[in-house]
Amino acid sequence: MAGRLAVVGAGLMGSGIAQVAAQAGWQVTLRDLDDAATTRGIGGIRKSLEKFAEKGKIEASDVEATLARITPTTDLEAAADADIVVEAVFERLEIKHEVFRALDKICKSDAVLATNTSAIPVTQIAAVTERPEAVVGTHFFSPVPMMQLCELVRGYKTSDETLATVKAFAEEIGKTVVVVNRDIAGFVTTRLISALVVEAVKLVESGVVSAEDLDTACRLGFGHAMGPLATTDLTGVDVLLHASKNIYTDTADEKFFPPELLQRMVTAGDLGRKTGKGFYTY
């Protein structure tokens, strides 16, 4: 099936999606707003591939071969010949709307327009296009080269054909898919982790338990690979705050309302691993 993929956004998620697709033989265009962002993205991909080669998971020759299939660009018009476009920009509806309005005009008529959103309803994103049937959620997990899951999300008008196309794509690049049949805010995985994180933060905030002990309880009691607060630090405290706010806005369900501690941490810049401090110090 390997074809042409355009990824919009060269951050951690976008570059990870570009990497796994290129490893599977896809020709990939990786677009961001400036050269510094695309250079960072390509640098991250190189580092990731070299780690895989060191561990013997890929051949040393695969590093350059994979990178050769990725073309960095700052021009959104480069998505014009893509079979599938995956948007991986910041988790704000107005930013995603801007991207999808432009893609709707640029992309060929049979292209699939996918969003890597983790919490915004796909129907809301698709509404600004003339082709909502071709818009679908492909929620990958971070770090993309390591995480096996891809949550596929059907918008209100997403066609069966569009869903089948992205399912085949995700499976071809090595992912196991789950299908979310109705695009409620937060879908399945973000909804579950947000509810867990909100409750976990409340318990820590009110002095019931330390962050370390709470995570230990979830790891050893429930068999979680990581506790919810360590997961929040990995994903980004700001990302979890935005996700829970998005779900709360959509549902008015109090269990998703972000606790004060989460909001204070973001204001103070303690965003988790990416800033060196979150619920833990790195």
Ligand SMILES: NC(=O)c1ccc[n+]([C@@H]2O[C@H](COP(=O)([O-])OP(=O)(O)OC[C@H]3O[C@@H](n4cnc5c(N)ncnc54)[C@H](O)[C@@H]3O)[C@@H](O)[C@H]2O)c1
Second form
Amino acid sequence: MAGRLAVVGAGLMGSGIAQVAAQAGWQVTLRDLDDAATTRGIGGIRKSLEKFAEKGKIEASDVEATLARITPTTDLEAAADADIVVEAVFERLEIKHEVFRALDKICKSDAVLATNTSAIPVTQIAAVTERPEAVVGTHFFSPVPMMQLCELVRGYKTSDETLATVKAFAEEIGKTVVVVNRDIAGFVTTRLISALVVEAVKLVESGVVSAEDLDTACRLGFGHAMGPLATTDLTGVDVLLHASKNIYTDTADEKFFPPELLQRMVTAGDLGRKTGKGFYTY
Ligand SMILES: NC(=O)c1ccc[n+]([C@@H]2O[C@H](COP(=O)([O-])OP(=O)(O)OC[C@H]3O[C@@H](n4cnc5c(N)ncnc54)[C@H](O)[C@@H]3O)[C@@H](O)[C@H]2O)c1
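Output the form predicted together with the ligand next; the form predicted on its own has already been displayed.
Below, the chain from earlier opens the complete complex, with every other chain and molecule after it.
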């Protein structure tokens, strides 16, 4: 049953989550820090919906109808009557803490507070609230309107009821969920991609194989849609570095320790597609 959703952070992920929920009939508030950010978010949603309409995947009238269900705002108080809140702000613990402390005060007592973090333990985010049982990870994938998966992550204190609520929500908005039963750094998907990318970068760094050949091996040998280094360029070399560092910090498992090449690329500003150069040139 469609309800009220508040999305905090109108960037790439937040606007995508707002879009798919509104398409499924949810009333959505989309909060960011200033009007420029919410306008950018809404602009991205409009573009995506128009593309779907052009391809005949939705009716032309659905574009405006969907947008009408999304209210951009710079006021976090807009989350006060939300049934579910999904936080999608920068991947920095202190910023997420600030948001969750505020949400804990603002939101209804029975609201579920979800985080879209890709690698920060949910338990660590939940710990600053008075309701850790209502905090859960909903890890959507980019681009949200296209990607089917939502990885649900139980924090140490997440209740069964909270998990059931976000499972029903994610399925209602068209996603397939997998449940991560224990709150480990990087969950399942970020752990897997980090281990693969770290090993891939080591092989390239030591001259064993070129980036192109490594990606070709994964595509043609394993049937991956995209090689790990092309994926890293798309996601952001900095994002991968940050994720593997986080997992390494938590586990002290050296298979996640970022190779020097990854660190130097970030220092040099070769962050992938967004800067025009990463493992490939764009
Ligand atoms: N980009 C991806 O592929 C991807 C995939 C899965 C998960 N994630 C996770 O999703 C989250 C968001 O990532 P993104 O790629 O959308 O980032 P982004 O940089 O595109 O957007 C983040 C937005 O949050 C806003 N913001 C910062 N502080 C805020 C606050 N206090 N209140 C409201 N808005 C605030 C920023 O202004 C920005 O618009 C991160 O935790 C990231 O790790 C990203």
